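Just the one chain here, the form predicted alone, laid out as structure tokens.
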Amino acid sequence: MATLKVPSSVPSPAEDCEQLKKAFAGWGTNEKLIIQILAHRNAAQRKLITETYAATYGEDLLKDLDSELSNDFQRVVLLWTLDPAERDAYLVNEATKRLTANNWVIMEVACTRSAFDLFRARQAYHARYKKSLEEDVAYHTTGDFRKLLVPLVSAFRYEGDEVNMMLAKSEAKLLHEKISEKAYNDEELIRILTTRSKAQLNATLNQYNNHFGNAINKDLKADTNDEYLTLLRATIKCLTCPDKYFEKTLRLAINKMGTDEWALTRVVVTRAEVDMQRIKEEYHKRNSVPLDRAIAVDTSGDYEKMLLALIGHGDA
């Protein structure tokens, strides 16, 4: 359920490139034209534009955008224009850097991409950074975080709907035992969360709820100050109801004293072509305010216009 609005007849990549070149020409940059083109092209179309731009002008579109734009608007346009697999590789790499170390972003990419998308992100990481994504995640994390995150980013889950109910019952029991023992970093618990298909996991967690009278995340709230437990709960949320996870991420980003633009940009850009419609519905339900209104109140200028266009707001 994407929100991206692509016109029914899209100009050729060559025409788009010509218009973008025009937007960069002269004294000021024509930001409106950049939004008009890039915010209304899907991933395949943006890839063609980038390739055509390089072939026609012998220049890198991303570098030109980088030098022409600034601040939050620059970041959202660059992230959006990147090929999704390269974007994910970049997000994980940024998340492993010591000053911005962010286990949540690593977990988010690992849990909310399809098996093939995650595989493509690992390939893009190889190509761009000349090492493996798993290697960097393992190097930059420690203890329980490493124990959970390395298998998460290495996963290649089955994507189908088939579910084994016997397995769901036995693994629900196993999860309950480990959680009752407070063995939150147990290998079996981590194995279930990092290898089972999302359909199988949902079945297991439903069994857990039915048999033990509590949702698993309620039982994992034993210590709200435990960072690993917080990440474990977020992992389960990401795997089973990503729209709720992203709604919360947006809510926290917007309702902070001062907006967390990085989180806001990341969620809008990575979900616009996936499930933004569901996230918008969840946001409205949870906050009694439409997401576009919340963004409009909290941001301004071209950055605001680009975000609104990506979430499919009216005439943006």
Second form
There are 2 protein chains.
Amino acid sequence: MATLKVPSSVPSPAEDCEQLKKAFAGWGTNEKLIIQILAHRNAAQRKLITETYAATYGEDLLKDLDSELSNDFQRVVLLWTLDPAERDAYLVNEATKRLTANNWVIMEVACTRSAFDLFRARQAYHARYKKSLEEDVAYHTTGDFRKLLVPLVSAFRYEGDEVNMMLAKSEAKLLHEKISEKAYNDEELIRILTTRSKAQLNATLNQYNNHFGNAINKDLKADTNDEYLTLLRATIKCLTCPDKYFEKTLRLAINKMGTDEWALTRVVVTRAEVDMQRIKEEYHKRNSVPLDRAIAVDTSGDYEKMLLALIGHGDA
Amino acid sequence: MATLKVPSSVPSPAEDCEQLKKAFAGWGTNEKLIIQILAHRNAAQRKLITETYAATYGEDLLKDLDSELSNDFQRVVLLWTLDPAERDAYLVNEATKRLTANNWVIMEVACTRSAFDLFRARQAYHARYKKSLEEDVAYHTTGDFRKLLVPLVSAFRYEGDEVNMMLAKSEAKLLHEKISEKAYNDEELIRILTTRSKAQLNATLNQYNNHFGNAINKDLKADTNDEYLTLLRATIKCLTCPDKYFEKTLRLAINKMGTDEWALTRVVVTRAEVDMQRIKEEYHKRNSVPLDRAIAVDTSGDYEKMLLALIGHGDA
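Pass me the form predicted together with a further copy of the same chain as well; I've looked at the form predicted alone already.
Shown next: the complete complex, the earlier chain at its head.
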């Protein structure tokens, strides 16, 4: 469930644009007004606002936001305003660049979006970067990371509920064999994780747990310093219980010395319209403190206000 | 250019359905009438006919065709009548089954369809088989074949004309190194072939030819008995000059002792609405005999008539 709050009566895109233009005008910027508008419009409404803004003023709203705002507040507003598919394309592209390389972001986008949303991100990538998403991921990764990430981003998983129990049993056995041999980059193991539907994978991992006594991620904990193994565990978590994955990502971002604002922003922005309600519940349960309070302690100013608005704090 | 001939004035789908129903009625089937209608309707028209047939008679046109027709004529009519995306899904599914396994068909579908048409086939695969296309390809292939085929069918290649010449040079060098080392299954070589746009790949292979004296496929000819190497060469051919690839496929199908009707049918049916005109020209040039004459010599009856109609012989 989403945490985004949209007012019961939404102003027209033209009115919103006029207000945004006012927020940019004169000395200083009216950040409060920007939050009041953008943090309370859904993806379709933001798209209309961006289009109307371009048609009315002949200017790019994203560019204006970029020049008016700064730092973490700038990043959260820009990422939020982007169309979700373009945002995913942007995040993956950034994650393949040398200075901002991040295999986790690539995995996260590949594993937590619906099959069609991932495809829409690949289409947006064509349009924006004149290349394919998998082409950049393949080019900028190596070794085991490439072996895992390229099929993950190229997948178009089946999304039905049908489960083949025979297959679940045989593939659970196969996974257990490979993990016992510490063959974590085995091609059969990667095939199963990168091509099976989430429902089928869930059945396979339940079989694994039933027959071999441990959850698969416990057996994969052998070597906690191995970066690939850590990513593999996160992949399984993203595919089977994304809310727990995002809770942990938020927890680590917030507890970190100096807060990981990029992770915090990314999770809030990409989940506010999807499943942030459940992530908030997971967070509260796991940390004994509500997410909004934890965010309020760790952040400040307009950045804080924007994050809190997106996770449903206060009224629209 | 297509060879399909559609009459200047097309009867309504309802009229076509009525005629088809008549062709099925009574003793014997009127094959001539079936050809006259279906072989002269484009994909959109055939789709409407199928929908109208279901709505009018509560029956499935494909099932009726299946029970009324037989042998090679049955197969060509059924494959032709299917929506192109469903047909591709069907061909790939068949090619992953034990008795009809065929890595070439999988490669051909992956490499000669547009990026979006390949995606549409993946969508049709979900709908029809309740699984993903890449899932079945990954499950039913092994070793080098899997390493090549899974990324080929999962690709969503960029289709713009932009070419990065620096990259073309460096990747041509990389390909030449790997081929010199006979590392035909090298992951960099596979990455380049499976992710780069066709325009970029073409530039890379031109650089290869310019700098190393041979066309890449000549250097790949070292070991002609190697099935994987043969498939790799065909992959490159499909990606860079599909009309030549299809000409050769037709040539081998026709020249074979006993004709390979499956290949002949597949190429005619899948290319008649795309580029069969160019394939015919290639065929004539390479074999000094027009394709329609070669087909007429090797096939007979309604099967022959259907093939000839699809490659543009006679009037609509």
